[in-house]
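Below sits a lone chain in C-alpha cells, taken as the form predicted on its own.
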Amino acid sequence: MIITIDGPAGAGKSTVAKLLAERLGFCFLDTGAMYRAVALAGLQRGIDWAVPEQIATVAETVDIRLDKDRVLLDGQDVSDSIRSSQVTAVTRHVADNPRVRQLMVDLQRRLAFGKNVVTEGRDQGTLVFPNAELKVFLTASPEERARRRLRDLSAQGESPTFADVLQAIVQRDQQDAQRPLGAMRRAPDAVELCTDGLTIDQVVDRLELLARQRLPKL
C-alpha cells in the first residue's frame, strides 16, 4: 500500500508521515530529503547554479541513502545539515532540474516498490504515485507553518524575524505552486487535512484512520 503526502513547505508533512509509517509499520520516504541532499553536495563542491548541467552532475555522482530517520550522502549522516537555510535556499534548482527531477522520481520508485510506504512532498499523488490506495493533501496556514519553521531554525542556532520567515513561506508557496516540474497542487482524489490548531499525535490519528479505513486488514 502507497500512502502519499503532499502539502506545503513547513505544514509538518515530514513528521507526520514518519510517525504514521511507525504506526502502520510501514517504511518512511522523505522525498524532499533527497532534493535537499543534492542542493548540500552542490553547496560542498561550490557549483555554479545556473548551470543546470552541474547541478544534474551532482545527482548522478552521489550516493542517497535514507536509513530510517537518517539521511546519508555518499555514506555521510547529513540529516541535520541538510535542513539549514543555506540547503533551504538553493533546493528549488535542484527540484526544477529536468534530469534531477527524474533521477529523484525513479528512485522513490524503486524505494517503495513492492513496500507498504508513507511517502511525503509535492508530486506525491499528482505525478510519483498517481495510483496510491491513499493521498492526503496536508496544510496548514502561513502564520502557523512560520511559527514552527521559526522554532526549528532557532533550535539549529539561527535567529530570523518572524516577519522574514513568514515572507520566505508565502514566496515559497507561490514558487512551489508555479513550478514547471513537480508543481504543489492537490490530486483530485486527495483528502485534505488543515493541522491549525491540532496537535501532532492528532494529525497522525486522522491519518491512521484514513489508512485502516483503506486497508481494513491493517
Second form
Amino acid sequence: MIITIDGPAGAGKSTVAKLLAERLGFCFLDTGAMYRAVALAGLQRGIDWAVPEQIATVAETVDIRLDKDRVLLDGQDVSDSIRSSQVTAVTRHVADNPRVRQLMVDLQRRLAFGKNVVTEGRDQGTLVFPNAELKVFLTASPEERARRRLRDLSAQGESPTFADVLQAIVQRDQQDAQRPLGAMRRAPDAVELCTDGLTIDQVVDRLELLARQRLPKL
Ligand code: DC
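Structure of the form predicted together with ligand DC, please, following the form predicted on its own?
Following is the full complex, with the preceding chain placed first.
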C-alpha cells in the first residue's frame, strides 16, 4: 500500500509523513533527501553545475541509502548536512536533470516495491506512484512556511532574515512547479490539506483518519 504526500517546500511533509508512517507501521520514504544527497555529493566533488552530464554522472556513481529517517551517502550519515542552505541552493540543478530524475524514480519504486510506504516529495502521486491508494497534497501559506524554515535554520546555527527566507521559498515554489519533468502538481485524485494554524499532531490525526477510511484493512 502506498500513501503519497506531495506539496511545496516547508509545508511539513517530512515531519508528518514520518509520524504517519510510525502510527501506521509503514516505511517512510523522503525523496527530497535523495535529490539533496546527490547535490551534496556534487559539492564534495566540485562539479560544474552548468554541465548536466557531470550532475548525472554523480547520480549514477553514488550509493544512496535510506535507513528509517537517516540518509547514507556512500556509507556516511549525511542526514544533517543535506539540509544546509548551501545544499538547498544547488539541489534544483539536480532535480531539474532528467537523467537524475529517471534514476531517482526507479530507485523510489524499487525501495517501495512490495512494502507499505508513506512517501513524500513533489511528484509521488502524479508520476512515481500514480496508483497510490491515498494521495495527499499538503500546503501552507508562504509566510507560514518561511516562519517554520527560519526556526529550522536557526536551530542549525544559520541566521538569515525572514524576508530572505520568504523570497527563497517563493522562488523554490516556482522552480518546483515549472520543472519540465516531475513538476510539483496536485494529482487530480489527491486530497488537499492546508496546514496553516494546525499543529503537527492535528495534521497527522487527519491523515491517519483518511488512511484508515481509505485502507480499511489497517
Ligand atoms: O522536500 P525537499 O525540500 O527536501 O526537496 C529538495 C528539492 O528536491 C526540492 O527543491 C524539490 C526537489 N524534489 C523533487 O524535485 N522531487 C521530489 N520527489 C522531491 C524533491
